[in-house]
Each structure stands twice: as structure tokens, then as C-alpha cells.
Amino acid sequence: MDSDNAGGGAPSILNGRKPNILYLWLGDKIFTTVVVMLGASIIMLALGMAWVLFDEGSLSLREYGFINFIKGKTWDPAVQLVFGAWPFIFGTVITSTMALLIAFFPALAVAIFSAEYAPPWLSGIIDNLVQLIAAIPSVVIGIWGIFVLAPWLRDTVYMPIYLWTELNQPGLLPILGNPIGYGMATATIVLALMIVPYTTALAKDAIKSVPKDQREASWALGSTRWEVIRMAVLPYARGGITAGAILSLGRAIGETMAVAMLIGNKNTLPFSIFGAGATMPSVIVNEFREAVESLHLSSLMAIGFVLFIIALIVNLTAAYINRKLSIGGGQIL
């Protein structure tokens, strides 16, 4: 059998016959341009995002300036008509990144068990029950919280402490705050649930992508199994889990509706800890169809943008982690 003939389906030019000028010159044009434009596109629309935001919320800036607006610590659209940001920046950080400490090690440890002690078929369940969860609306989750998850917080564990710090610490009740089940740590708690499926599924790809010979090298120098999770294969990985952690709390920074169900939205500072509070989007999302005064609109629009840079800045520190502690190109982002 002719050789330039084996690959029955190749192009022509296999089969000894020169393709023609435009399928040199026009097919190679077009491919090219669509990838180029496709991938600008993608730049285009963040940055045009961005710019709206920008423009939109240019009034407030240009009222109170970007740092002062981002220091207020007052909001007031109904009688005083001043907006400070500080009080849902506080707020967005102290439930991210809360959320983030109490949903890591529960996902890290799910994450080691489905990839490096589970059966296939167990192994598969858990995946399944996990994307589940990530594939349940905010509003659902928001809504058990309301029904379900809230009410037995403050039965079961607000109202015990609380009644225990009123006999035998009184002076901390201030940072407690009122125990009525909708608050800051409710909001935290069940920003903490929606984010364990992100972290566990990217810690996992992190675990699946260490390769097999690092594996094998802790085996064949008589390490244990968990030996050789810990000292084999976790630090391989921790790149991509460090970055999946960060991604998370992206996650949990941009969470509205659940949020803005169980917080208790609250626009002044100090916060207590069962107490209501507020953050960036729960804002937002409770008095943007009710902003009538132009610097109101405004001062929602600038907290969208400070929330659109913080996310970006979230999003860049988990590529440079990613980068930066992968070892020996194990990079999953």
C-alpha cells in the first residue's frame, strides 16, 4: 500500500496534491482571527464591566473621593443623604473570609478522602453529592436558612451562649449582640456550606493531578498511606488547593441572595457577632430598586465597582499562589 495513500481521510496535501492558495492563505486568516477576537471579546467585556461601574458610581466618587467613600463609615439615604462603603467592606471580609476558615479543612479532608481512600464507586457518589449542592440555587439555600437553619442556631446554640455569657460575662454581651437567629454568623455558617463543594472539588483536582511516580517513590521507601498523602502528595498539590481555597472565598465575597436573606442588613457600624450586619452585594441587592436620589444610584454603583476590584484582586492572587507554590509544573488552574 502506497504510504502517501495509508491515511485514507488526511488532507490532500498526504496525497501528493498541493492545496490550493486559499486554503493556505484564508483558512489560517479566519482561524486566527476568530480565536483573536473571541479571546479579546472576553477582555473587552470585563474591562466594559468594569468601566460602567466606574462611570455610574463616578458621582459618589467624585462627592466624597475613592478612599474617603471607601472609609465612610456612614450610610444614610433616608435622612442625612451620606454614603461611607466601610460598613459592607467590613462586613464581606469578616464573612468571606470566616466562612473560607470554617469550610476548609472539612472540604480539604473530603477532598483527600474521595480521591485517596474512597472506592471508585463511592468515590463517584461523593463527586455527584457535591456538585449537587453547588448546583443548588442561592435562593433555596437562602430560604432553608430563613425556615430551617436559623431558627435552630438560635435555639440550640445563640440563646445558650448568650444566657451563659449574661450570668458570668455581661460585658461581653455587646459584641454578642441580639441572638435572634438572623446575623452575621448565620450568614457565615451558610456562606461556609456554599463554598465546600468549590474548595473540595478543586482541592480534588489538585490531589488527581499529582502524578503517579510521586506516589509510588513514598511507597517504595516504606512511608504509610497517610505518609504519603502528607509528605508525597499534599505538598505537590498545594498549589492548586491553596488557589482553589482563594477561589472560593471569590465565591463567597459575590454571594447575594443567601446572604442578603439571613444578615440582617444592617448599613452602620459596630457589627456583634449574632447581630445583623451587611455586606457589598446584599446592599446592593436590598435598596438598588429603591434608590430615587441620583447620589444614592450612585453610591450603589461605586460599591459594585470597590466589589468588582476586590474580586479581581482575589482572582489574580489565586493564579500568582497557583503559580508560585505549584512544583514540578502541577498547576490545575
Partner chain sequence: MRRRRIHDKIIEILLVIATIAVLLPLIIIIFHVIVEGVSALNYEFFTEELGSPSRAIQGRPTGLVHTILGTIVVDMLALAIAVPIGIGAGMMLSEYPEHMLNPTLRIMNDTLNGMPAILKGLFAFVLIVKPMGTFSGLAGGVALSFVMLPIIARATESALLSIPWTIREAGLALGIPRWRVVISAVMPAAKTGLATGLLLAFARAAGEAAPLLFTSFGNNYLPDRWFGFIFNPVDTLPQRLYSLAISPYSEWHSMGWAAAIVLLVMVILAFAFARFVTRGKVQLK
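Compare with the form predicted alone: the form predicted in complex with its partner chain:
Excluded here are partners and other molecules; the one chain stands alone.
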């Protein structure tokens, strides 16, 4: 040991304190192993989720075949025991895309206002309030929808439209459906409200990431503030904004409780605008606890698997667009 002190000068700091092999080398080994195992467990969870949903749904998927299960228009757990997912896929796609269409422009407007117009203090308040919308639990929005929004919409919006149509265009009534207040339209409106924060936050990030030169060049050309935004900022940020919109669509597709509480829950096509409908998450919530037939349970799991695939595609698309459009952009000089 002492021979380490070969220089003969001041004793080494390591004298008498042999560096612990456990501390130095094994410590790092253990730490790395633990950290990598924890990281790998997330990978396993994501893969495991896909596998479990597929495996549990396989009874139903084998019975009908994947394509026929998706295309199947009848969902009857009571009498015929026939299960087809199409009504719910249709309901999910319609409600979430309509919600995105309603939410997109207001959300973009809020992002533009908060990023470009509002003074910092106001912008901070707006951002926090918008994020607060995202923080409100889905069930709280659901209970508000059941007791406040749906009756209000029924009395002040749906009924007048329905009565007007009845007088003037009776042929359109089947499309309009029963204005009971709980149905596709109400669910869509609530969904739109719930995805606004996501669209806004992601659009604002994209707008904020536009370099200063880009704006200054436009200002120097004599543009007004709106022209700067329209011609210099928005084209540059469009990748991020689009990706944000698609991610919000993903949120809308997976939104469960508020929709299940407001959509009226009807399993048979055709759905109408005001009438009751169902989405993939809502049917799982409504029937999973009561499902006794193994084919019924398995079909619900299979719907979960289809939902997994749709959510996966939406998320990957958003990531792809974000990379494709925001870095290359085509606008950077």
C-alpha cells in the first residue's frame, strides 16, 4: 500500500482510504443496471399493453376476423351475440374530427393572441387559464355537461333547430335525430372544449420557436402586425401547429368519461346529429363492468386493441409531421 507513495513527497490523499471497489466500479455497474431496467420496464409496458389487448381480444378477432370485426355494423350483446366494431369506430372518428374542426381556429387564435399580441403579464394569465381547462377532470366536465350544458343546449339550440326543420325541411329530420340533449352534438362540443388547451399549447410552442430574424425581415418590409404573423410566422410554424392539432385529435379519440356521460350511448347505427351515439372508449366504459359472455368481454378488449392502433397511428403521424415540416420547413433561408 505504502509503495503507492512513490514520489516521496506529501502522502497521497488515498493513503489509508483505499477506494472502495464497491463504491467506484460496482456502484456504477449496479446503478446503470437499475436505471436501464427501469427504462426497459417502460418499453415492456408499452409493448405489453399492445400484446395484452390483442391477446384478450383474440377470441373475438378469431371469431370474426380482424377486417370483418372492424367492418361489422351490428353490436348486439343481448340477443344475437354478434359483435362488430364499426358503429364505435364511426362514432369516434366523427366526434373527434368534428371536435378538432370546431376547436382548431379558436385555439390557434388564442395561441396567436397570447404569443404575439398580449403583454407578458396577460399572456401568462391566459396560458395558465388555458392549461387549467386541461387540468379539469373529465368527470367534472361530464357532470357539468349532464346537468347544465345538455339541458341548455336542448332548450336553446337543438329544439329551435328541430322545430324549424320540422316545419320547413321535414325530410332532414332523420339526419337531425331526437333533440334529447344527450347525443353526438353535445359530446362533440364538449370534446372541442377539452382539446383546446392541447392545440393552443402546442401551437404557441411552434409560434414561439419562429426565429426573430424571420419576423424582423417581415417588419422591415413594412408589414402590419397581422401580415407579419400571416406571412412570416404561421408558414414557419405550420409543422408544429399541424402536429399539435393531430396530437389533440389523439386526445379527443381517447377521451372517455365526459363523452360516455353525454353521448347518450346507443349501439346501433345509424347515428344522427342530435341523437344518441357511442364511441370506442364510451362503449368499453358502459359495458365492460356488465359483460359476462366471454365473447362480449373479448370483443370489448378487441375494441381496445383497435383503439390502441388508431391512437398509435395518430401519435406517430404527429411525430412524423413535426419532424418533417418543422425542421426542413421549406421556409428557412
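Think of the rigid core as the biggest set of C-alphas that the two forms share within 1.5 Å after superposition. The structure presented is a predicted model; accordingly, all values stated were derived computationally and were not measured. Numbering follows the first chain given and starts at 1.
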| query | finding |
| --- | --- |
| Core-aligned C-alpha movement of Gly65 between the two forms reaching 2 Å | no |
| Per-residue C-alpha change between the two forms, Met37, threshold 2 Å, rigid core fit | yes |
